[in-house]
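In structure tokens, one chain follows: the form predicted alone.
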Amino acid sequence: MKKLLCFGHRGAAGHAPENTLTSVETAIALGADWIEIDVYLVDGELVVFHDARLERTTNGQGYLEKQSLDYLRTLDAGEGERIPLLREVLEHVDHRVGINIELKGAHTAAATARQLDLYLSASGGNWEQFLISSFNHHELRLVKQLRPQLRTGVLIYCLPLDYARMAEALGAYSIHPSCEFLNRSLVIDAHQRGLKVFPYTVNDEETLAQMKALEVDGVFTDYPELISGVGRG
């Protein structure tokens, strides 16, 4: 049986404040093969954050992209954690696991490509340690134009009429469908097109069993130990 890859969703969001260095480290400790984080561009820096607004996960207020970087760095992102920069996450992970960077905000494709250029030139490693995903398929197309060697993952919420055809057309490596809408036909179609299938977000044994039965290649989870078995029993 093939290994099911474990993507720690926003680090290990079920255990630590999401998208923080502590959450990332927790996911690694719990056996994640990859960690997934989200990025926006603010004042020329890529910040690691999921929501458009600050209120849910920080003590700040307002839309993230309308704030200054200096202000964002003063906020508590949970348990005393700061909102990290992408470069800080890259340095912290230090090639120990793969990193899936989800492009959330505008103009993040080019900025992410440049940041990875700088990181890889300074620290070594290879482009296959990274996977760039987004619901914004225009940004994914730009990523492939700028850095054809970067793997991309097409995020999908619905069940597309053409199944995985649009991901193949974008030159993607994988599709990342919602587990709520995933069916066997989409998995088969993706695999026939040479694409991996990594559904989100799988947080219980019953859903995990369903995903395994569909023969997906990996899953996103807030609880990496659910897939890795680390620290369980």
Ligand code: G3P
Contents of the next structure:
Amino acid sequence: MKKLLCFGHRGAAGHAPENTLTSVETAIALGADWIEIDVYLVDGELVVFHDARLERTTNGQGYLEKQSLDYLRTLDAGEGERIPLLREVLEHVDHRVGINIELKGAHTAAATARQLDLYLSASGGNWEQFLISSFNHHELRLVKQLRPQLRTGVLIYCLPLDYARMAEALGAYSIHPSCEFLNRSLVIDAHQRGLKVFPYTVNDEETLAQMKALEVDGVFTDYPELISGVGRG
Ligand code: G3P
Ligand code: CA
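Next block: the form predicted together with ligand G3P, after the form predicted alone:
Full assembly next; the chain just shown is listed first.
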């Protein structure tokens, strides 16, 4: 039976403040093969954060993209953690697992490509350690134009009429559908087009069994031990 890849969602968001270095480290300790993080561009730096606004996960206020980087770096992102920069996550992970960078904010494609150039030229490693995903398919198209060697994953919330056709047209590596809408037709169509299928977000045994029955290639989870079995006897 093929191995089901485990993507630690926002690190290990079920165990630690999401999208922080501790969350990332927890995911690795719990056996994640990949970690997933979200990025925005602020004052020329890629910052790791999920929401458009600051209130839910920090002690700050307002829209993240309207703040200065200096202000964002003063905030508590949970349990005393700072909002990390993408380059800090890259250095922290240090090639131990793959990194799925989800482009949330505007103009993040080019900045991410440049950041990975710098990181890979300084530290070695290869482009296949990275997977760039987004619900913004225009940003994904730009990623492939800028760095054809970089793998992309097309995030999908609902069930497209033409299934995985647009992901193939974008030259993507994978589709990342919501597990709510995923069905056998979409999995078969994606596989026939040579695409991997990585649904989000799988946080319980019942949903995991459904995803396995659909023969997906990996899943996103807030609880990496659910897939890896680490620490579960
Ligand atoms: O990449 C999978 C998942 O993270 C997409 O949804 O809202 O958690 O970023 P969201
Ligand atoms: Ca995400």
